[in-house]
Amino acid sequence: MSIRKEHGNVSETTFNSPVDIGPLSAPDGSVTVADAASTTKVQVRGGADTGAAAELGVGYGRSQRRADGALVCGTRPDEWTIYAGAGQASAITAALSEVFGHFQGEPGEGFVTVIDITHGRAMLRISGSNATAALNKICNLDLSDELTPDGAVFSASVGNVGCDLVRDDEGGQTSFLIGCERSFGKFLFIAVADACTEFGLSVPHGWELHGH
């Protein structure tokens, strides 16, 4: 099995988002989106027949969370991620070394690689009654309870940028989590943020999406 960590981990305490504002949210409270791009992410890659994947016991599409809290992710056939809260990469990748380990060398185990992607991914989540139909102006996927229930993992375009999403409502209430490569973070935000206006979500000075 091999564990790596990206190029450019200095220190999982002193991440800096491409988002320095937020979280921003209608009067009402419809609608809020915030930041969440401090989320530890960490990904594995292994066959769906190994030791690793019955571990995990996530299928593709579908996620599942632990009773550590973290959030276990089918995000792409003989692909997981785990999400979980802030400064936690080295902790996740530790156990699940451990762990993998015993299934190294049995018939039929393959390559399973683990992977802290959590400083080249941006984050954000969108919640609240109008999130789904503010999401829905600018996502090229049909957002509805019916294909995308709680608990589901998708990829799709956000404001003409490739994401990760998975719905993981909080408290009975909608919720989103979207990430996308580190660069496209901040216009992301900036495109969902807009698409919240119509819900009576303010968008500050300087980040407005026209003009970007």
Given for the second form:
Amino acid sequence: MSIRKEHGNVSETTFNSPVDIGPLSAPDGSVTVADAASTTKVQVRGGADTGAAAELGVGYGRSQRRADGALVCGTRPDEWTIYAGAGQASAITAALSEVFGHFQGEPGEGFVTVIDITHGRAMLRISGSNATAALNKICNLDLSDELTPDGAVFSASVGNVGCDLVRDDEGGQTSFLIGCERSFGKFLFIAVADACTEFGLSVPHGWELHGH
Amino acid sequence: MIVVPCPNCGPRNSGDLRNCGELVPRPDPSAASLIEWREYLYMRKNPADWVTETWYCRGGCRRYFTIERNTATNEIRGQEAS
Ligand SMILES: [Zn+2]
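Next block: the form predicted together with the partner chain, after the form predicted alone:
Now the complete complex, all chains and molecules, led by this one.
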């Protein structure tokens, strides 16, 4: 395995979200859409049989909350994403590189990469009792509890934008984290908010995607 | 809509995937004639019957896989990662 320890030159610059509006909620609280683009996002790629994969501890399609609050997601086969609070990218990439470095040279470890993708991705959180119903309008997958339980990780088109999703319930409330490429971030936010208007959420003037 | 089973993601709407067409064996680049290359690149049988084809899981795991699909009925069988 080869890990280039160059995290020292990655500065934790101020994050500017492509979404410039606070959380939007339906008056009855049944659905809330909130920007979460500043979430730290660190991508790890490596073989499923590597020490790095064993260390991360989750397979494709599942996620696990670490004791320090970071959410480790099996985003694709041989690919993981770690989500954490804002401003933790340097610390997380450094810690992972340190741990993965111990497996260096072991047979079968291969090439493992740890990359901060925080600034390349937008993210939002949709929560509430109507979150699933709203999301189902613009996503092809079956988001029922049986097929997409809390902790499920999957990629799908949301409003025709390629997205990485995590079902990440909060306090017993259904909640999804949805990430996409940064340049689609504002459109995704508008598309998700638009899908929620049926459940009482109001969108700012100019955001209407359909004639109401 | 066609539901296509990805070996990694399970059944997916074909709109989230890309059909890469009939699986055609690639000739040896150092030995193939121009005619063999042309057939490999452009010529397809396109039957109204079972074909083995490659799909790309664009919206999901981003892996390629092969399935057999009946182009007349859209029945699908024999899926495997490629
Ligand atoms: Zn897939």
